[in-house]
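In structure tokens, one chain follows: the form predicted on its own.
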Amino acid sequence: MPGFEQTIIPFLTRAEKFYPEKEIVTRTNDRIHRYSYSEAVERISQLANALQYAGVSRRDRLGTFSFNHFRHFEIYFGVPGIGAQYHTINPFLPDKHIEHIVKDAEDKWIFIDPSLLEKLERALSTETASSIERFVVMGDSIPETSLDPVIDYESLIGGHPTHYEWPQLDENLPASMCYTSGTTGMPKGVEYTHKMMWSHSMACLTPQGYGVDDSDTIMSGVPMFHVNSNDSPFFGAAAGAKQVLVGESPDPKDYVSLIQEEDVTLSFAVPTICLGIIEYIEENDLDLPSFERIQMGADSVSQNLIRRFEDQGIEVLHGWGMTEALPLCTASRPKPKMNDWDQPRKLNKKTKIGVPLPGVETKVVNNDGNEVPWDGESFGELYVRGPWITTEYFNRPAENEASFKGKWLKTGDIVTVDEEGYFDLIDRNKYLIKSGGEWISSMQLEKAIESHDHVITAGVIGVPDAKWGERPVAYIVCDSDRRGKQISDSLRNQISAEFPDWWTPDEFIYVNNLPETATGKIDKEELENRYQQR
């Protein structure tokens, strides 16, 4: 017999019913905002009533341009709760990507933080901005802006009833949407249904996921504009856990202060943030008795970073995922039979991306189309499928044909599998560069550099970096031997105008020619060898 529809509002109503006093805490620019689940539900109900009163319909798509705070949390539940869909937009993307995303998604409304108004004004053309029916500033007043029509969030929900009769929704109804980071072209949209988000949250609650329960206080350093902040608002509510939202642009001191003051037990962050946190803890000789575990979402985590946290009594959880997978697919933690292993052997397992979560199916396929053996050496492309893994991109039929095989997502990630079933990532689309937990496209950088008037050709590689994991370095052939460093500043300006600042290569190395493969392509392996031998 079919069960009840698997939708996300029951996560919220469960928290309200059984944990009404538990808090949702936000770090703002000038204070700490806190309220209980029961108070949050009243405001979320006001939002739902306001949206319905304003004529928002099922399947309408409403964008958010926002950081981690309580109003964004309210949108996470209020918008899909009435059957509409919220769409998170990464404010750190280049303007042209933001413009593409808003147009492609056909957002009817955009909720925006006051500090991001100028950024959105720059990114949207007059045509795109005029197609938005309403802009909502996430505050209680409206700074000067050219965006129109505009209303502040508190005026939007103010005066509306604090109770809302949540409708029964189809579990296959789209609830949220996120775009990829656009490392191999323009960002691609991924829609998440209620059932996908429900399934992912339930898997995260298991011991093989994050093992969250009602004794936890969770704090996500993952932005809410990036894959639902690992879905933490949803599984946090489902568990009845206290939640801490880090606000805008926190530094390591902010993270550690929140951990201390709010008794955080579990946090999520990319390795760059984790490095800042552990350095602050060590430099200040701090004791954090509540802080039990930290999850690092990245393809590779050094043994040294894991060891530094564990020396402080903090367990490191290493996971892997994709925007297409909401995002978590695998997690690396020792199996019980490994408890007696020595530390180096355990650390070796923890640096791998781990084993699939319950519900995720995987296979690793080599170039011949055969699955590779579990020997830790044979490698192939990782395929994944499961109840929260997408089977298509939004409005992208050409990419769908290349990226999916039936219900399988072809990740483009090259991995090995050891005898215990732990995946180890070898490469991602071979030459993509992972810096501070974010991807940089070497090909797009090469095209940008080669568009300079005095550049003939360029080859970009990723090189190891102690802080960021990897950083890009560009080898460049100019039209004159004397150009060299003369054009470095203009190259940096050109790249910064098209991409985020952190995409700019750390070094520009000027050479007379670039090595080529037998097919006439730039030999990046040889460039890597040359860099190592400098």
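What we label the rigid core is the largest C-alpha set whose atoms superpose within 1.5 Å from one form to the other. Residue numbers count along the first chain shown, from 1. Just so you know, these numbers come straight off a predicted model, no measurement behind them. What changes on going to the form predicted in complex with a further copy of the same chain:
Core-superposed comparison between the two forms: the C-alpha position of residue 11 differs by less than 2 Å. Taking the rigid core as fixed, one finds a CA shift for residue 54 smaller than 2 Å between the two forms.
After superposing the rigid core, the C-alpha of residue 439 moves by 2 Å or more between the two forms.
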Contents of the next structure:
2 protein chains.
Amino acid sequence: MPGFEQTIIPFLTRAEKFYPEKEIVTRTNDRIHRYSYSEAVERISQLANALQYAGVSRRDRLGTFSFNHFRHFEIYFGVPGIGAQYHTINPFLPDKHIEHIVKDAEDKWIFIDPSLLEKLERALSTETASSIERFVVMGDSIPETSLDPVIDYESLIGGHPTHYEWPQLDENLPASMCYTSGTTGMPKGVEYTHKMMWSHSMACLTPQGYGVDDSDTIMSGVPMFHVNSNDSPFFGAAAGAKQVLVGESPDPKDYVSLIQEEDVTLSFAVPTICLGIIEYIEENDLDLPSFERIQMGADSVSQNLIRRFEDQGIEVLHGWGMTEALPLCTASRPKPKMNDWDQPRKLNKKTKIGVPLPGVETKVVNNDGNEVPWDGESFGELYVRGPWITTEYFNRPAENEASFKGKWLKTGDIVTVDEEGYFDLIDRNKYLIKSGGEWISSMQLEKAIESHDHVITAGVIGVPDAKWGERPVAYIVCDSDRRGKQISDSLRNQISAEFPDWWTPDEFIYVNNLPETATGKIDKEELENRYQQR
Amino acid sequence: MPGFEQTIIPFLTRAEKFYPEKEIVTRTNDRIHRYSYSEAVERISQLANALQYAGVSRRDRLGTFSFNHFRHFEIYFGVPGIGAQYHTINPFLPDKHIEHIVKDAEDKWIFIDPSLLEKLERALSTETASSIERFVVMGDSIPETSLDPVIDYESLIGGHPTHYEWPQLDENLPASMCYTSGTTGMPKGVEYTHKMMWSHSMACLTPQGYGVDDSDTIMSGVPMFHVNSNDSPFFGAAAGAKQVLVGESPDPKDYVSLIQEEDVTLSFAVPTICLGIIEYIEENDLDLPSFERIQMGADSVSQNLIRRFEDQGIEVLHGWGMTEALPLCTASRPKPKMNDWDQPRKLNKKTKIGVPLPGVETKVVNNDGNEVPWDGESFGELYVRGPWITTEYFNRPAENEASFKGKWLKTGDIVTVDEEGYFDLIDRNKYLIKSGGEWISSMQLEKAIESHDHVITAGVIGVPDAKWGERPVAYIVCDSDRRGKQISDSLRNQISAEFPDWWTPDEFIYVNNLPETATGKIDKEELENRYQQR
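The block above covers the form predicted on its own; next, return the form predicted in complex with a further copy of the same chain.
And the full complex, kicking off with our chain again.
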């Protein structure tokens, strides 16, 4: 077959050769760490040599339990570069999920941040911990720990040659893996081959993706333990872009300081983090001339949030992806013919998740298996397929059938399609509420409730009902102690003005906060449990 | 293996679904033909159905002998879409090369423009012509012809269903093929698989490629019989861009009218065509507000030509590719750090062929097999590899060894590398002149001679010399009858000011025109023949 394999190391070596002085900047607890691609590649080569020396071989899996920093960045390239596979473990998962993931992946090594040692000690059973050949602590020294055997990262790579002869790899080798956050059942692994990451990275570079080139400075607000931090280490290197790694638990001030001081042009994050960033910018009346654009994903995005960024001259891209499909599959860039639309009409388009990127195929299928009309009202499940979208789960042959149809990924996301082909996310399939034979969207109810002046956040669930099958119930966090009848009444008015009568939740329950999943979404399973146990 | 195949039909169906009204516009002999992606897909589906109905099957090869127009565009998708392969035949090749190509490819069918019937009748031997199962004439009617059996394109597709269920194809199926122009020996075929075309198209979309999105209108100045017209039908559809097809033998006025009337934003062509376009714009003092950028490839580009475009507000991208590597592998976009350089320094960078696109690997190797230093002076052969660069010739196992080293394509192009990593094309390997043990670049001499006020074009060849091995001789076309000693003297002065003494050609030979190859380059083999036969 003519043509060369699609692997990720050429992205890195392009940056090394043609942008050697461009920086990778990390916010650590006490300082800013910075080095160049040239220096990064020397250390990545040392890591590759060290791995090989230590007997790590092709297809071995090494876990990472770590935030966004330069050592994690080095693992992203060094491990797949020798033909092995890294896989990230979300430290915010419940202990039992972490234990499950480490066992499921059959990790040979685990790379771990010093601050997460206690968490992992707690999460792993003695048996699982003892199956790990080596724990590599990614700090300058090793705190006391029961994990064993343990070595620090600098000792691991120190002394090894700073050049490594990258082998020609099969593009279908798995390079990395990420586990779904597993709100129902145990997390499932999604393997990303070199080719999938290559394809997704190229698509991210295109103008209908993030539109990245060597003039960009990229700061990912997505953790490196989640969907490869949107693959930004890869497409950032491919473009020769400067990269900013946000370190552990950044707050809005940290994000904004990095944007200011490192001249960030592009970022991406979940809406909650974006909200923190724009609030900080507004409160401090800041001007961020370098900051051109931000992408929000994973969740619904309000017009208000988009408008606040755009008022600051920061372009907002709403995009959609998922662990199974890598982070960017659709994006809501307005089409050229919308250029002269007025702002509200454009904003409405931007709140949607948009159209597929070049290379992705989509269809929206209703319960009868037919594609839905593009009327902005009929809804169905979004199916996607493409070179960076998985066609199977790791180690779960029995669960593939429910999630895939042929090579199509059944996303579980329910969308409408408007006449220009823009998808609008209505709900996750499993959170749709069926009441008296009619569907109610929990997500649309949440959006409506959250648009109330005194509501901070809301979670709507369906609860069993003898007469109607299911009825909606809303859990609400308010910004003050104004709970109760007064707010419920105005919410009822608001909802009945916007939706059919039967959409109005039977109960409005006021709480101080809502449970969250490990990826920062509202944990609806936990809300259902709480409701049952009342 | 998780992940879906990389094939080209999803590019088309994305345009069909999300940009159904965007146009494909063709300049024909007597009018402008226009239709939408939606209509194009209906006809492409008809073609696919017709091919299948007629018994064309996977891996069958169908030749095209045709200029840039909508029917050729339909073949680009319809033929690979069913798993067969189209391959283009350059009508400007000598008859014996055309005969060779048709035999080598074992064409089952040939699609042919009415205006090229006579040419093909002449080129094909009776035996070869009779091996073709069907000639499809791409006009509204069939002129008298000896080719047999013959059918017209509209009759072929007419009546077939306008929907076709595109099969899932293996991405490694060959989708198309292009033959090298074969200045030495017979043309060699280079097959492009779906995956190679997918990869190249995605790279073309990126900002470091052409940077294409749905706001673009693309007019390729590269023939569809040459390297897939730079793959523009594919990446244009992928982006949802409007496309303009220039028809047969466009002159500068045709190009410029299309740019004006169709609001073209992006074009690409060889420097000769670009020169015609800019001259026409200047002479007629035209303003082309839509026309943002033009890419020049395949040849050396003068600072003067770049400046003339930029004076009109049209950005110039100099890029490099070849039949074996698809058209875009490197590009000369200035890096951000060059933003504040003065214009001459920037222009100097832009005349180079630049740095590799994301996804491409390069090295520059001297005769000892070592990579050359980045000093702007040492030169070596450019090696490239990447997902859209071939690793073998079609049907020529014996010739692979000379052209490939492992998976690296030895391009035969000699370049220097400056300290920022920009490649500068010095010469084709085979045109370098070795004189007294030292190398002389025929291309640099040509550039120097062409910068003389009265010189239009020049071709420098090496001729055998008893004492020095080889000596340079220059063939020159002047803009008036001022030939002879006066110009030769000033050229000698100019050359000796710029290069070592021994670079000055032994002879300056004035001619009315220079022979050209089928792809519009100076035919140096023919110059060598002429010199020998003097």
